[in-house]
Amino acid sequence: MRLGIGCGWRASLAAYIQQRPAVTFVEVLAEDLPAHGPLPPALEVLRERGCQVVVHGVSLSLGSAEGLDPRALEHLCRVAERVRAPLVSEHVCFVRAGGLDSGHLLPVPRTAASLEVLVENVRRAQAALPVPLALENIASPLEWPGAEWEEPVFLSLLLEQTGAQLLLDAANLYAQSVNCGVDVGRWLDAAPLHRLAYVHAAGGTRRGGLYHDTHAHPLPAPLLPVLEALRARREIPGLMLERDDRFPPAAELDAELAQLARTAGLPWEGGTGEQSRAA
């Protein structure tokens, strides 16, 4: 599946990319769309030019040994066949514990424990979903003790067992290189780029010697570097952009899709309707 170059959809850039027909495909989040009644009508403006509609979900919470809330699997399962998405995304952590939400997306410890866990509840949101299901890598501050696997290792591991695609977040992976020391060649080397579905960007901000994913903040130059080693290594069939707050002018949201679409080698054409070949 090829997606090309996509942008996060939310309703304060509904304008923006409705005027962008090179947007190929935009990433809806589950938890804000009905899973009854009518969906938001410039999004319906989109699924009828051709735009594909990912549905991305954040509360499944798939690492979390209480197993699956069902409601929220009906929900992700629902929004995807109302928007008739080619794939569904979640990420690899868990949220709630103990009858608690974290609200946050938290790392689950790489071991075989939460391996067996993690197996289990993704082949039972796979079973309900009607589409593909790939999972995220996340970026966290911390690292759980006693780890059994490197990440990039304990994500082929549950890929392997599953037949799960990889959403690969590249600002995670960045944000993990400078908050854990992770090596970039390293992990992208072991990581199973072969289910690779498409690659989320997006910017942030350091705070106190710690790197913050915020999709709040203009692409970090260090970013460009890790989608150059990803693509030396496997092509990018589909690159998005992560923006969730503070949205600039369209002017710089232009540029940004467009130097991504130079790094990962895929088209982008402006919105004036004047085409130009960024790959």
The other form holds:
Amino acid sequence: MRLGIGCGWRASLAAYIQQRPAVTFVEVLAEDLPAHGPLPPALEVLRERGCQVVVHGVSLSLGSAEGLDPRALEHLCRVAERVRAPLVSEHVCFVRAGGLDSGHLLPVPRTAASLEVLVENVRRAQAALPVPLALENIASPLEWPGAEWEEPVFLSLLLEQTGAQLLLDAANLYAQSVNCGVDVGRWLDAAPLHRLAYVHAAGGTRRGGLYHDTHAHPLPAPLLPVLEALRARREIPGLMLERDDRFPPAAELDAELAQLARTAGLPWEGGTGEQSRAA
Amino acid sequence: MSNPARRELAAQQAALARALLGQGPVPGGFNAGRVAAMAETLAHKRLHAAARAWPLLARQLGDAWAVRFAATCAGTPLPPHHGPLLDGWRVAEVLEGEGLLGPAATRELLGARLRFRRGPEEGLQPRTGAWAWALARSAEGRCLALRLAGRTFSVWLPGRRAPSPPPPASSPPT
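I would like to compare: after the form predicted on its own, may I see the structure of the form predicted in complex with the partner chain?
Shown next: the complete complex, the earlier chain at its head.
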């Protein structure tokens, strides 16, 4: 499946995306959409023009040793059905533990026990979901003690045992290279790129000596070499921009999407959308 | 997996979550500086998520939003469902109790009350009935809202700024 160039669908970007026929897929946050009742009409307009809608979850907590929250899984399934998603994605992380919700994607230890929990939870999610699942690497300045594997090897084991696909977040990988000294080339060499479904790119900023993947700043220049290094190893089937806040003028988003398309070797035809069939 | 191994991992995850939410010490083996940095990121994210869920309330408070939020929500755990909505709801209710809720934020609170009921514990239950009503007290008076057949109606009630319990509707306007 080839997704092409995409953009994270947010209510504030709905009008922008609607006028960009070159955007061939969007990613919606499962938590932003209702399981019942009306969906945003703008999404229906996109679907009608052939734009694919991938569902992305942030609260399933696949790494939780306490197991999955059936309500979160049920919601993810319903939303995936409602938008007829070709694919659902989630993170290799935990969100909840001990009755607390961190509201954030937290790292899991890279140990055999943690891998076993992830495999079990991922299989359970796959059994419930109507479409394939892709798993994303997160950014975390925190490292658990006692890691038994490097992150790309851990991801390979997880995907091998579950058959899940890879959602590679290039900005998270860049953050890991800045904050934790990860070598991007070595990481990519060891990662399960043959399972690559699509790629995330986003902006961030440096604060307090750390790089923060904020989704609220322009793409950092050093992100492009990360994407080039990926493309040198594997064709990029889909690449999307995540922008969640401090939305810039349309021209700035156009420039970022065009740059991503060029870097990934993906089409960005008539990007600014004179031929838009927007309703 | 054996239950003890799973329980141990669950306990380790809970300990890390507590540390990151400012409710426990840094677990052994973690870099304390990095835990503190991440805890700050989490707090910042929670504050902004609530402001996004309550744009009118956040606009009314302006720079005071962070102070009000810290006083109301910082000591309480983020609820597992509808966290940002519930966080802002708590701030709105504090202002409502003080008679400081502006008209726009009052409508925002009424909108939340028409969609959800505050459960017996900390959660929010969707109000799925065909109709619902809600009442909120603003700086300027009380407002009654009604949701019926998918439409929302609201009306400002006569009466002065009401202490709790509300005075009779015949009270003269201030």
